[in-house]
Each structure stands twice: as C-alpha cells, then as structure tokens.
Amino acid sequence: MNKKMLLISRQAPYGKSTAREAIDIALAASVYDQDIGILFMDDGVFQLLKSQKSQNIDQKNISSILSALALYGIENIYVHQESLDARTIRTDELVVDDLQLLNNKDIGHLLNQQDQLLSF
C-alpha cells in the first residue's frame, strides 16, 4: 500500500532555494509511487501565478515545473483559499488548472489524512 505523503510549500518562488527543493522532493518521491500531494499555503500560492518574470531576476521559471506535475503522476495538488485571498489572487491566474481549493476545515481534514507530512 502506497503511503501517502503531503509537502507544505510556504515559500514564495524567488529568493531562496526552499520552494524549488519541495517540488524536487515531489518529484523524486514520485519514482517511488507515493501518493504525493502538494499544498500551496502562505507566500508559498505565489509560485503557481502564471504572469511571473523571473527572467529579470536571473532565475528559471518555476511555474513551468508546476504546470507538469501530473505528468509525473502527482495529482493532488491544493491551494489554501484564504492565502489567495489574502494576496488578492484569483484562480484563473494560476498556471495549474486541476487544482483543489481548501480553507482552514479543509486542510485540518487533509493533513489527519496523511502518512508523511513535509513543510518547506
């Protein structure tokens, strides 16, 4: 049986190698054929905006990555609710489309469901 893994990703995308390395982690777990899942909370909701230009920051977009997590089998991607709202962000621009949106219940539900948690 699969077990079922959670990363957390708080970090907004640029600056720090933080959220860089919990979508790596995904998807060196996803070899492995966890059921992993990935919650966008915090500053973290940042990394899945489509108009980012990290190009003038001299880094690799890391939406492009963010957009493929399906063809590597990790499906269970959500997005806290109240952190877009907070940072006045709306879902049509963000770059993954099959996403599931989650408040506070939601999440508190979602975690007592998990094996393994992560929090980058």
The other form holds:
Amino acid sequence: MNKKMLLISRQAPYGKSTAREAIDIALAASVYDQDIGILFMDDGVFQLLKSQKSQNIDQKNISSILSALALYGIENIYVHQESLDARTIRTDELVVDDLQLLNNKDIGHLLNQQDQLLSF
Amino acid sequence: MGFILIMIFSLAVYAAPYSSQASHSAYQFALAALLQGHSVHRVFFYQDGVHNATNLAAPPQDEFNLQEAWQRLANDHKLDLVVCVAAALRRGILDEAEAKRYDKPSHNLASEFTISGLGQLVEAAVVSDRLISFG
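So the form predicted on its own is up there; where is the form predicted together with its partner chain?
Next comes the full complex, and the chain you just saw is listed first.
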C-alpha cells in the first residue's frame, strides 16, 4: 500500500530537536517507498540556508542532510514563498536547487492532495 | 436509523507528559476512540513523547499518573505502544536489551511498550484511516 504523505516543517533548525527529528521521518518514509514530500514554511525555511556553522554549537549540520534528500529519493521539496519573503531570504541562498516555490494558494492545493500530513 | 462508522486510528505523540497537556490529550483520545468501538492500530511515541514510556515516574499521589494510565490502557485493550529507538536512546529511555547493548547500569522502559524504528510510524500512517498528532 502506498499513500501520499507530506511532512510540514515549520521550525528553525537548532533551538529544538524538532526540525532534525522531522527530517528523520521523511528519510524513514522514503526507505519504506512511500510517496513523501516536505514543505518548509515559517521559520522552517531557515533550515535550508547555506553556510550553517552548526559545529560551533556541537550539532550536526541540517543543511547537509537536506542537500542530500534527492539521494534518498525525496524529490518533492516545497518551500513557501511568503515565508522566504518575510525573512528576506533569496532562493540562491538555499542549499537545495531543485525545489518548488509555492504561494499561499498553491499550498492549499498541495494539502488537499495528501492522504496524511505530518506537521512539525 | 444510523450506523457507526468504524475507523482505524493511529496516534503520534511528540510531547513529554506533565510539561505539556499534549500526551494526556492523546491518552484521552485513545480511550474515547476505543470506548466508541473504533480501532487504535498503534500509538507511536517520538521526540519528547518517549518519556511517556518510563516506568520510573512517581508523581504525587493526588495527581494523575499518565505513564501508569498508558500501561493500564495497553493491558485493557491490547494496544500497540511503540517508542522510537533513536529518540528513546538519546533521552535515556531503554529496555533491557538496549541497556545491555550500550552497557548501561539500568533500564526503564515499561513492559507494555516496545522499542522499534520510525518505520512503525510510517506503517501506521499507511494502514490507518487517520493519523492524529499530539504535541
């Protein structure tokens, strides 16, 4: 059985373990051959920034995991345009090249297409 | 006239007991669903939710003991309570086998819970009509 799942990641990368442990669910879902996508919105877009120096706080670098999502077969990576705009982040500052920018209206459509939502 | 639609639920619990109401709400949801004849395929504990699985919590006598309540619910309804292994090991929730593997002096996973991987959350999402998240 196969279901369409979307993981919604809305928290900044390091202050809490939420972002990191959410990514682990996406990786597990891909290992089990599920149709999984990830949507980054609100402070979650900070996870995608290049040049994170997480070694200074003794943490693994989240952006290096995110840049490898394609290797895990996770191809549907969505980013909320308004969240980027509100934080003055440009797409060329992000580690993932092949991402789909969605506005508020697009996100409504995306959510409607899913069987299960996992929100973090 | 009317019939009851039986649903298959799974619950994902992400919050620790006591600090947050979320895991207590999950407990009440599971209880309500079971009492109405629905099926609860699995309760999966992840992130700080793994603290629900300790058998060492000793709250004051006049307060609700959520960890014990989960254990009772599991025994009464043969519930599948699963704790994520990676999240649990990071937070010091271990069963006997993991304690032995990592050479730890003790273990604290209540016997009603099992330690397994995130695949169990994915499987629950696939086979359940609804996956409800708490926390």
